[in-house]
Amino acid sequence: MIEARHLTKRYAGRTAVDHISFEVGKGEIVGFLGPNGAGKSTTLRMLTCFLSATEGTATVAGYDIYEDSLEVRRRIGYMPENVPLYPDMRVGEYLRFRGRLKGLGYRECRAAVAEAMDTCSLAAVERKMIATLSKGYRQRVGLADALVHKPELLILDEPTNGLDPGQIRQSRNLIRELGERHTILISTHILSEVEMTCGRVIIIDRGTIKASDSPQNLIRRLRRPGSVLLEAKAPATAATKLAAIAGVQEVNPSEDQDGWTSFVLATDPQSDVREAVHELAIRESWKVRELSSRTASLEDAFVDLLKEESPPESSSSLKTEN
């Protein structure tokens, strides 16, 4: 469905986007993430013809963004960070104006409207104002929008921009739902949504891909150590024989008033020594109030993939969601 090669953008000064390519199968929903000024949303302006390309060249549905830029546009859904909307319209009288302007005819419009708000729950508000909207159903109207000529392609810019927990959670899984008729590209800084809904996911920084792959893959390839809690009432010699267990690097102690003492226990990655950790307990005779792993998550890749790529001093912003 999308195919760049060698994309390059520049700005007076500096390059926001270094001979990028990659490719995003037909079906597919792909996360496309990076810090903060990493290229991402230049990329995803490149890829939708609102800004042009410096060098390289990229292809949507067989179309080049260049020679065929109508016809990769009619093929795209594109809903940008901040969405524009006319606050002075109807979320109904929007959607149909928008409709026609992307080349739709009256009777089919008002069809594709009807599909589209009913896709993003927007029956309630079809009569209402745009700027009495709170931001969630702002949200839903940008997806609306760019839902309603039916593409190909979906490019969803930060979708889930501003929402409560609850509107998250509502956005996954129209999401979801969505990846079955379309193809996906989504662009976010919520990594926990990105592991549960993408196939696959892009990493970029400073303006080049630094991986891509699924992200259990990425998971996979990470060599920081696992991390178990025990949560015990266990005399001062337990994290020495803790220590002793075959896959266990450290234990740290943390003694608690109640008499309770919680020992986190690094672990090499391939091992989990939860049931050693058990016996040791029931020989020993403590009393457990927790036992527990920790599993590395797209988080940690993305995090230590991007400190082995980057010099000392920069610094990555993301958040996540729990």
The other form holds:
Amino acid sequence: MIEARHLTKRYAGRTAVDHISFEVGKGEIVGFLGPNGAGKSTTLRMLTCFLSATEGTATVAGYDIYEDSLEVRRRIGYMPENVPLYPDMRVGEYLRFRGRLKGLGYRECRAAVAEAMDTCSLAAVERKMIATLSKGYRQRVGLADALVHKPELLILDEPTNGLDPGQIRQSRNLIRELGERHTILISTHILSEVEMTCGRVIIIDRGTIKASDSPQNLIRRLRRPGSVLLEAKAPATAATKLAAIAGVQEVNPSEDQDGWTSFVLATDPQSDVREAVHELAIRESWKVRELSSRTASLEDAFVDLLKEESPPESSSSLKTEN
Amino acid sequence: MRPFSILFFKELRSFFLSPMAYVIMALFTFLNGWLFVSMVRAMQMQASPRSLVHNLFASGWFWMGFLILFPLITMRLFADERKMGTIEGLLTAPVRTSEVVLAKYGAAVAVYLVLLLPVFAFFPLFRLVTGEVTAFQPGAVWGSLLGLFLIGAFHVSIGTLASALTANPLIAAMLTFVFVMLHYFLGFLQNFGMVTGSVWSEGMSYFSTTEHMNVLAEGLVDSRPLVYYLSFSVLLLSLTHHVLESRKWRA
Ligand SMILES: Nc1ncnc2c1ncn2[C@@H]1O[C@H](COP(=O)(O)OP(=O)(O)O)[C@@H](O)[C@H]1O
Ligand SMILES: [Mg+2]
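Next up, the form predicted in complex with its partner chain in place of the form predicted alone?
In what comes next, the whole complex appears, and the chain from above leads the way.
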């Protein structure tokens, strides 16, 4: 659906996007993940023909973004960052205007708007002025605008930016639903978002692609040690016994009150030592009140990727939500 | 041509749904109504060698109100879209930039004509009420309507370009006002210390809006102002198109 070849954008003196090449297949939901200023919006703007690339090119549904810009735009439903809308229009009126502008006929447009408003649960605000809408509704109007002409490809730039956790969950479900009918490219700097909605993640930092894989593979590939937490009533000598379990690299005990001790076990990646720990505890007759494992998350993978070669400030803008 | 009409009517709607449209219209109509009455009074006192139409449109008061219309009509066209960010949705829709420019320009010209309408209603009303036929010839009314249409079309294209140059409607308005004024006063340069009929004064009269109006308000249709205003409008609109397109490449 998208095929980008060496896309590059230089702004006066600085390279925002640096020879990016990637592909998005039909039906995929791909997450474009990176800290603020990584070049996500710039890349999406080049794909939607809002900006021209300094170098390189891309095709969308087989059409070149320069040669057949109109055909490309016909096939894209784009929701820009921060969802710009006309404040002096009513919701229904705005969507009908956008539908007609994107080439729908009069009747066709009415039906399409009704459908889009239904998908995005906008019926209650159809006659409201956009200026009076809450952030959550504005976002949904933007989404309805993006899909009103039933495009093959949806490009959403930070669609959940500024929403509260409940709204984020709703829009995440909506995006997953939309994934059944559209190819979706969604940009975000929020990790949990791509982890839950996207089949593939493209991680971008300072204008270059750092990784492109499924969330699961990314986590696996990074081979971060996992860790297991054990809280038990055990003597101080227990640490050495725990360290003897195969797969455990390191044990950090810390004493709690009333004779309880917390042991944090650093383990080899992908080896689950909980069963062995449990058996040991039974053999030694330790009382256990917690035994849990914390596996590496996409967040860890992301932070590691960015750490590989970057100065500290670039990952400082990372944000994790729920 | 469909995107053109959709954008054209959207622009018209958003202009006439804002209260500002009616404030401008009321002030402009009031100013010219007052001017019209003063002209009629003056002509009653003392016979004038010129017609009522000529006297109205040669008045500095008319031009003051008139030139202020353009920044007000055009300031929001592109600057507001850039300020709000809606330009991104607009230009990523499957529409040509040229259609966007023409639709916005066309809508602004239409708005301008609507604002002008009440002033031109004065003449038939005057004739109807007073039965006076010697005050002006109908040809003078048509001629000055054509003149004001051409001048307006040109001034709106100045405003369209100014609005595309900035993301701040106020700056767009000031730019438009400055250039509209400069062009207006350029026409007066022909009188500067030069003998009538010299190359300088002949040349400068080609730029003179007031000179064009004087001719057209006599009911004489001259092709020179026609070519002059239309070609400059086309030039400024293609510059606007260029500005919008180059935004893609710019830093
Ligand atoms: N119009 C512009 N002019 C100059 N620099 C820009 C412009 N837009 C973005 N940039 C710079 O390009 C880089 C990438 O920006 P952007 O694509 O918006 O990042 P993201 O969407 O990932 O946060 C940033 O460093 C930003 O400051
Ligand atoms: Mg961005």
